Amino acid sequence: MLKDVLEQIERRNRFLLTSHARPDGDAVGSALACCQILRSMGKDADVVLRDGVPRIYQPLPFADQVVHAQRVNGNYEAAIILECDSMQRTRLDGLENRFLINIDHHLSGRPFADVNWIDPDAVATAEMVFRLARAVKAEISPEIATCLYTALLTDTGSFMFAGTNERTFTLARELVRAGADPAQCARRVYFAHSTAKMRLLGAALSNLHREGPLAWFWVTQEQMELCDAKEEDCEGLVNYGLSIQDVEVAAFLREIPDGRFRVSLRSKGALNVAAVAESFGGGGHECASGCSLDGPLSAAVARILAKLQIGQSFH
């Protein structure tokens, strides 16, 4: 609960603030504005990610001052690790015997930590660092509400997530209030696009597969590397799938060079497919989540294809 978050965070002077391996914006955003937050309150705090910040969130207030590293290195007397649903998520190292808070909204959200404050009817993470900070009188300044819009516009899929309610655009409304430019915040995300992911599209979009209301693609590892794309250049594609007529549920198949692939799933509403990712040892949202699954890619296009035609409930 919020009130025991705030409890151990008034005992202690020091915070290491992470989130998840391949950040989004919601990872990002949220822990940049957690770790000011902390800072206004007089504490030390600081951002460490396993993969770093992805390109298109760089332009992100404080987005230069987080630590990109594989170890966890410092006397800090708490990590707060954000919309995570175990300690292994991070990928960090040296998270092991620290005092842990742990702050998710993910309907797969499980209390791993020593103090954990899980809200599924969150819309995002971000409205509840918002509330943390209103909880604490912290002020919003321009640069934390840009932090906190940015992931509030990229989890709820601009707004167009089942979830998004009256609340979402109270929260959307409170931080342009505070300073966040809604134009510019979007089109950071959404219109500045390498030319690889451009190209990988392409290669994507090129194996699209459909059947009634489910669509499906992939990229191979060589056509990763051919079009010389980062694994964050993968981040939204699925959505693509999503975008035709008349589907209801999208898989995006990346594999990476384990010969393994993860799964990016997508649905309009009608399928939770957070239950499909947890059957595979993953989660995420009922419309959006993820898993990964081992290859060859017939195998694993064949297992993700048999959860979800099973769970179909939208015919």
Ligand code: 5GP
The other form holds:
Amino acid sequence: MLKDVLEQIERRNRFLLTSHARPDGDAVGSALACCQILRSMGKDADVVLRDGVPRIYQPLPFADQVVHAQRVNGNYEAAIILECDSMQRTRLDGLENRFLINIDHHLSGRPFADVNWIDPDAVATAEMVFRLARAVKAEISPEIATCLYTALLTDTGSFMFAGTNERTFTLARELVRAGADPAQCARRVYFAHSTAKMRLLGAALSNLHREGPLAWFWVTQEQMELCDAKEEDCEGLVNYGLSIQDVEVAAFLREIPDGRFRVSLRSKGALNVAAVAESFGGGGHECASGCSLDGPLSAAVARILAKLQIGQSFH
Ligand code: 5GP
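Given the form predicted alone, corresponding form predicted together with this ligand:
Shown next: the complete complex, the earlier chain at its head.
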């Protein structure tokens, strides 16, 4: 509960903030905003991310202060884990035996920490961080507003995903009033792709398959290398599958160096893809989830399609 989080924050002074590995906009934006809120309360706070800040989020205020590390050192009095449904997904060493505070909005969120505030009704963790700021009467500076607006924009799929509601727009309005520039935030995220990402999109779409309401496609390690693409260049590619008329669910598979596949699932709402991802040990939201599967590619595709087809109450 928020009340418990506030109580613990008030009692302590030195905080570490982190989120999941391969951070998305909500992970980076919420952690950066929360860090600034804590500092405005006179606390010490650092953000540490296992994979650092992806290129498109590097223009966010204070993103240059994020520590890119595999291990947490330092005598922090608590670690605040945002937008992350387990300690393992941070992929950070050195969190064990620390006092942990978990702030998350995932449907698959688990109370793994000492204090847990999990609200799957929040469209983004940014919404929860905003509530926290209000509760401690922190001023929402233009920098905090920019981080939270970018988090909200990206986690709602530009206000397009199911779950986007009146509250979402009220929050967006508050953030714009506090100094977030919507056009600039959108430009930095959506009009700042690397050339490699565009080439990778071409390669991925050349593998596009469609059967009724399902679309699936993939990229192999070889294609990634040929395009000179990085892992973060895969973010958002799955949405191109979902953008097809009458497709209800899209799956995008990315081969990782160990030969396994990272799977991104997206739904327009008729199928709960969090349940599908969870059945493979992953998680996420009803409309956006992910998991990992063993290769080879044909086996990974067959397993995911079998689950999606069984779940096809929308067929
Ligand atoms: P993406 O497809 O963008 O990687 O992830 C979509 C959503 O599913 C995000 O909210 C992300 O946090 C969640 N997600 C992706 N992969 C995993 C996973 O392996 N485990 C869990 N628990 N959640 C995941």
